[in-house]
Amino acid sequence: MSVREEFDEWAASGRDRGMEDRHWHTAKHALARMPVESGDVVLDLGCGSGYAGRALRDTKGAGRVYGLDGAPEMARNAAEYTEDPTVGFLVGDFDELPFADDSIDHVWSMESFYYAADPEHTLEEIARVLRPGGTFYCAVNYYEENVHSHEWQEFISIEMTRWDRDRYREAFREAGLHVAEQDNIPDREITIPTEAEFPTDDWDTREEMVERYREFGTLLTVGVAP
């Protein structure tokens, strides 16, 4: 199954509506760090339901936000959920971004970069469209150090890229992006039951759940175009 088919099914079944709830605990902290100024043009790469683009308009005053997704149904639903005319959605491929060179101020991606068929080339495309000094905020929960995410591949038919922290930094640099920062954003809002309530349907021990959410959380890597 292709990325398009997989996520068109998600959109048709309504699973896209839960994206914001699932990701917001850490996404909001990463979004708050983005140096978006009034009038800036932002690309939300793998936008899903479009919640990040709407948040950037509401909290940062971005001038124009483009949400790009490989699944037409996702992009269509995102447009239906969005009333702001300065937030637009389009269907596109990560390997060939439909934007001119040096035309985007900032790129955001949450839980989507690892679906790229050729992630190294996707980074080159991001570097191409970013203006000098522009940033790429790449947030992922599926990465090598987060051992609790490894099993996710079993539940999705698309082949995903699982890099470690060092490989993210290396790949950013190979694409021509300076690595400005990299850290883990813990999820401190999800409720973790008491020790007496384990095992649960999803977790054998409380220690594993604490490690997944409070320690590993979301890996954020920030690149800057020279």
Ligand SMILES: C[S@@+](CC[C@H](N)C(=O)[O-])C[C@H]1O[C@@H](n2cnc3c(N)ncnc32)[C@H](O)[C@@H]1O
The other form holds:
Amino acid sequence: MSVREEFDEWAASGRDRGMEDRHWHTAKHALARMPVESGDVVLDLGCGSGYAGRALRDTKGAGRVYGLDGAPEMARNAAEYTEDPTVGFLVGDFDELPFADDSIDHVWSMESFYYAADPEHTLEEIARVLRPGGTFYCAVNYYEENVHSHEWQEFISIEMTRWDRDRYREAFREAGLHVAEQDNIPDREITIPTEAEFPTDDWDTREEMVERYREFGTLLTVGVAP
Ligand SMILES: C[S@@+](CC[C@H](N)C(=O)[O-])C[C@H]1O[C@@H](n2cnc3c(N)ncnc32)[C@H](O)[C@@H]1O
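Take the protein just shown as the form predicted alone and give its structure as the form predicted in complex with the named molecule.
Below is the entire complex, every chain and molecule, led by the chain shown above.
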């Protein structure tokens, strides 16, 4: 199944908004750290519902926001969720970013990067489009140390890349980006039932659920273009 087939279906069934609600718990903390200044051009890779771009416009005054997604239904929904003419959405693939060299101030990506067919090349593309000093904020919940995420591949037809923390930093550097920061952002908002309520449909023990959300949370790796 292609990215388009898989994620068009997610968009059509409302999962774009569901992801927005869940991802916002940690994404908002990472977005708040982005050094976006008034007027900056921002690119959201794998934008889903487009919430990140909307937030960067509203909170930081980004001048122009592009949300790129490989699923046309995702991009169409995202465009419907805003009337802001400075936030635009386009259909494209991480493999070839339709932007000129040094044309983007900051790139954001949440829970999307690991779907890239060739993630090393995608990093090169990001390094190419970023202006000197521009940043790439890469947030993922699916990564090697998060053992609770490993089974996700069974439920999705697109091959996912499961790097560990070191590999993220190494790959950023291979693409020519400096690594400015790497951090785990805990999800402190998801409700964790009391001990007596376990096992639940999704979790055998409370301990595992606490580890997944409060400890592992979202892995954020920040690259800076030289
Ligand atoms: C799990 S969703 C995350 C959406 C959003 N960033 C969020 O935080 O809710 C992943 C998104 O990346 C998009 N995507 C996956 N692979 C892609 C690729 N190779 N090129 C462009 N978009 C891709 C999907 O269509 C989907 O909308």
